[in-house]
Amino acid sequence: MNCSAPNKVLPDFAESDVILVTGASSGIGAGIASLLNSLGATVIASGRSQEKLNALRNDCAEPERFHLEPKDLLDEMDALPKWVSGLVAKYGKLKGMVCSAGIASPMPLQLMELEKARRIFDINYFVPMLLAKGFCDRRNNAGRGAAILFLGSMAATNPLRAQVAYTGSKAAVVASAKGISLEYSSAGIRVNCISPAEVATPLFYGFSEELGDEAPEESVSGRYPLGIGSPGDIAPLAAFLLSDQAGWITGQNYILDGGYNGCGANW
């Protein structure tokens, strides 16, 4: 996945800027990890698929600064802060972290299943909160100027139908990000969210498949005057928010929606 852009437009990072990206094996996470690497950062890419991570590293600009840490984040969730500490011991203190791993599944209220809903909240909400707990330990981050970026969703503020659990999990992330930004502002740690609308990723296509939609991009195209998004539409803002250029920005939620107009939003 090529999300590179001219350095004269986007910020530069140093090799000493170590940034952890979860959900990096595909979709938005992969796009962000690839772009950060091309801008000079040392990237720790985590995802469930070793094969996809290998392919991403082979395709990135600087493979020697692209480290793979395959992991199922639902495995021993309570130990995630210690996992972050282990990465720091291996690669150095973290300048940034991107929590991009997530899942979505159609769930109207009358079809809500507690176990399925809990799994959505585990990966979309509790995992990033536990990762943030590890990151905000002063032994694990680079100090003033360190930054966390959560991937929220437009659904948190403008939900479609059949998204009860998903919408709730992303709304919780956005609200908690604001709280964390206030709690750690005195330490100089910045915390922000990007909340995309529908982006052409495996998550989008998987959700559409569960709905029985065989032509998902055609089905949603009327909602977006600028067309459906791609990971390359999200990655540049992510890089900016992680950089020192965004040094006075924290506690914000940026909605990227391609001019969403709500037409046909009947799921």
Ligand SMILES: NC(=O)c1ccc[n+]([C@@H]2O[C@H](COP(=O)([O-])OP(=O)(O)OC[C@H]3O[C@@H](n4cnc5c(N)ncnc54)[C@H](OP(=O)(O)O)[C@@H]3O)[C@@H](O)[C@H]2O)c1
The other form holds:
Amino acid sequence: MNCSAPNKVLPDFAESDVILVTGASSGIGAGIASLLNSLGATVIASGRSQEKLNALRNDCAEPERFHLEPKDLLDEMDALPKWVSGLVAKYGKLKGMVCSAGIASPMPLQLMELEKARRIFDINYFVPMLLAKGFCDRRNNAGRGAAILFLGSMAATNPLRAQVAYTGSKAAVVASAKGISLEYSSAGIRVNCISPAEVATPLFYGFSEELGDEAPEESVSGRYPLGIGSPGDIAPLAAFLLSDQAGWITGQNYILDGGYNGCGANW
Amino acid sequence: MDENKFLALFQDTLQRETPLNMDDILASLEEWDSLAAMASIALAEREFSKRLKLKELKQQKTVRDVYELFRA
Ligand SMILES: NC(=O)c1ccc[n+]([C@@H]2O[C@H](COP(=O)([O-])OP(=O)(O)OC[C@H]3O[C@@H](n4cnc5c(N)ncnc54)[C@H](OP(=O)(O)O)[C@@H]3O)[C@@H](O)[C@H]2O)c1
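Okay, that's the form predicted alone, but what's the structure of the form predicted in complex with this ligand?
Whole complex next, starting from this chain.
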């Protein structure tokens, strides 16, 4: 996935703008990480798969400003704030952080099992909160103008079937993002969410496959007047929200849905 | 707990880069805000088994006052 800057409307970043992106090895996170790199930022790309991270770095605009930090974020979750401090010691204070790492697997209420539901909450909710705790430590961020971006989901407000735990984890992220924005606005840290509808990534295909859907893109295309999303539809807004151009925006949740909420119901 | 250990812990609680002195005036510290005060109450409970009210803490003037309050 390579999102290069399509035009001058997108913000510029400086090399000293260090931005941590989790979930950078795939899908939406990969799209955001490569776009930020092409716009000038120094990117710390995290994901579990070293192989996928290597491939992304090979494709990105400025590989020397694209650092790989493979990690399973569920390992020693309690120590995530310290992990962030370690990255800061290595690469410098963080201008931004994108929390894109996440999982989804179909779980209707009838099939809800505590352990599986907790795993969804661990990676989708507690991991981003603990990373935010590390980021908001004033020794770890660049101060005024630093920004966090969480990936919520349209499912938080418009759940689809079999998403009971997933939808709850994303609603929790969106709500807590507002809380964090309130606590840290005086420090000049901005906190926002992007909540996409369905985007064609391994997460989407995996979810559909588990539901037994053999032609997922076809099945969902009727829901979205502008068609199913791609990571390239998400990355430009992410770059904007992390940039100083969005300096007066915090505590917001942007739903990117290909027209679902605006005109989808009558489409 | 001796003064040096307290200073290190209190500095970490305030998420402050530069070391603190016992005579530093709380109100003059950039990091001393309501979130830092709440974190300090948690520190008192964790390290000194002392339950404090925000109001008591806010009445302190210097870092030393906080140390004495925690130890009292
Ligand atoms: N695609 C959609 O339809 C959609 C819609 C709304 C919201 N979202 C949200 O957008 C975010 C990105 O989703 P996506 O579609 O880009 O999914 P994706 O392509 O499956 O990517 C998920 C990323 O999360 C990482 N990850 C998962 N578990 C991890 C763990 N335990 N430790 C570290 N990293 C872990 C994966 O790393 P590895 O691949 O290296 O294992 C991968 O980089 C998620 O938070 C998702 O909930 C997606």
